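Have a look below at one chain only, the form predicted alone, in structure tokens format.
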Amino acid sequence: MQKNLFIGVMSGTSSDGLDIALCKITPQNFTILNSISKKYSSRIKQDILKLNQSAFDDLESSQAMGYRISKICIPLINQLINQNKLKSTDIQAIGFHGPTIRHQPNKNFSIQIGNEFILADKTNIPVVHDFRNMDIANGGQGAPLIPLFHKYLLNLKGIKKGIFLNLGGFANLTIIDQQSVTGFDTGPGNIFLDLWIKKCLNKNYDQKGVWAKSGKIIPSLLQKMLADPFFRKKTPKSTGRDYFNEQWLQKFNLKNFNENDVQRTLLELTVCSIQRHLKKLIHLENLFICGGGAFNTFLIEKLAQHNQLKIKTTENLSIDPQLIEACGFAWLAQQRVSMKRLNYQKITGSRKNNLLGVIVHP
């Protein structure tokens, strides 16, 4: 076995596909040796999204879908290994994070689907999974989990302070000031932008925010949305499709407005929910953006208008913005294999340092 090689697998809240990264991880360096991304078919994506809503057969359906996702992963992981002239025994572990179909820390659970047993068996590599529930068992939110990886990345560059903004289906912030690290979800990221353009134009996302840019903000609608209690909730806090979903949008009678104006207002909702936190953090100077929303140029433009932070993507830290979470779960797998107890007390609200993740051996 070669030392320090890990694979991270991430299927995010947008439920649009898988990102897989082969990484070399040491205390002094982090390198992405190779990566591969795979879009889900429209059928698989819709089936995953359906699992976010209760149904009489959702237990069986979630297990079946978890098996399908793991079966998709297996040839992709083997492809990465072969392309780099490695053997499965060269990889210390796979950090596997399947789609989240329930996130209910207040009810003491979070569910990510996937079949870690078939993944370990068919790749012949140990799989680390279920990173969230030990944190929840100790009073934490179970999310976000990537902030400590963000701190590790800054330490490698000798940077002592900065902010990370992950713009996936949901948006979350990591705030690093010297040795202090905090992090939390701010609310919707791309989820409503993607949902609305799919409903109106049958497109999966608003490329570069062009459709939103064609509309105008509806002040009364924005005000009603921002009145939701989640935005005033104190940190630590996390959220998911259990809370912000199509049913949440239906409360606002969107059919009464121009469709592109709704898209513009939804983008402003994302901007405002983030900016209410950023305005207190100007002393941290640098804002590193990652996730699919990093490519929504209109959204980034609107964020830049609201503050004086130096906005960059994580490309400035040698990490593709779309691979940051896959890399983060490779790092979390490395931490678990190394038996590192991680301190998320100021991030998730956990009462103590924990070993995060369950290891399945082939």
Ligand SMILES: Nc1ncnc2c1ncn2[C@@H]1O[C@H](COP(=O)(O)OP(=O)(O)O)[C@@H](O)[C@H]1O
Second form
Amino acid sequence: MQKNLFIGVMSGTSSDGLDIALCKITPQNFTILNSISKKYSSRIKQDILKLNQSAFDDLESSQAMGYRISKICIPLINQLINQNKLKSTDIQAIGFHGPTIRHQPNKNFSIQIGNEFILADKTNIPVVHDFRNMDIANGGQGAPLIPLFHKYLLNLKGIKKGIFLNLGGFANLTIIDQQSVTGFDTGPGNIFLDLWIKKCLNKNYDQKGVWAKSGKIIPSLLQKMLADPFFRKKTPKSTGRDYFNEQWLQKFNLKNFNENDVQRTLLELTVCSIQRHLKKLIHLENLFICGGGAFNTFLIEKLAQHNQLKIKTTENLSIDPQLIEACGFAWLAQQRVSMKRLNYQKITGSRKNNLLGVIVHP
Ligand SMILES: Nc1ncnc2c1ncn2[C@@H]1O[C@H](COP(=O)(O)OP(=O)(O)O)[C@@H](O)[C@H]1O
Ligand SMILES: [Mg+2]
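Cool, the form predicted alone is there; where's the form predicted in complex with the ligand?
Full complex below, order starting with the chain above.
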């Protein structure tokens, strides 16, 4: 059996698809041996998004969707293993993070769907899942969980300080200064850009932010949006589609404005809600951007304006920005099987160090 091989599977809040990474993880090194990003069909994406809202058949449909997602993962995982001429028994564990359909730490739960039993059975690999609920049980937000992985990555490179900005459906910051790590959600990342372009132009996302670039900021609208109490809330804080969703957008009567001006304003909402934190962090020098938003050229250009941080993507740390979270859940699986109690106290607000994740054996 080979050692230190783990697979991370991530389906984020954008519901754009699955990112899967086969990684070799040691205390001295992190390498991606193979990976695959598989877009969901528009039908599956739509069905996942529907599960974010209550319906009479929630229970059954979320289980059915979890099964469908696991069934999509199985051949992809087997393909990664075969391409690298490995056997299932070479892989120590899969860290599996299915789509979040509810994130309500204040009500003591977060729900990620997926059928971990079928995944373990059909891949013949132990699966670690449900990473968030132990943190929540200890008074934490259950999110974000990737900051400790970011710190591990910087440590490997001997870098003592820096910031990570993950631009997924939601945006979160990791702030690393010597040995201290903090992290929190700043608010919407791509979610509203995706929602609005879908509604107006029936596109899944705003390629490179070109449509947003064609519009003008609507200052009064931006101000109203930024007045949402989430942006002023003290950390630790996390959010999700439970809060920032289509209903949230509907409060602002967007029909009264030019569609591309709204897109520009929504992009500025993401920029401003991040920028207000970055202003205080310029002494950390490096900002590593990851998540699909790293490919939104216009968004990155706007973040770079008035910003003295050196902005790079995680490509500079030899990790594809799209794969960071999948790699992070491979690392979290490794930590779990090694019985490491992780300290998220300054990130999620958890009261103590915890073992995160539940292990299912084939
Ligand atoms: N070329 C691109 N131009 C603009 N936006 C992009 C591009 N590629 C990806 N994105 C954005 O990134 C999102 C997916 O990012 P991802 O990190 O997978 O988020 P999540 O973790 O929420 O699934 C897409 O929905 C889209 O908004
Ligand atoms: Mg994604």
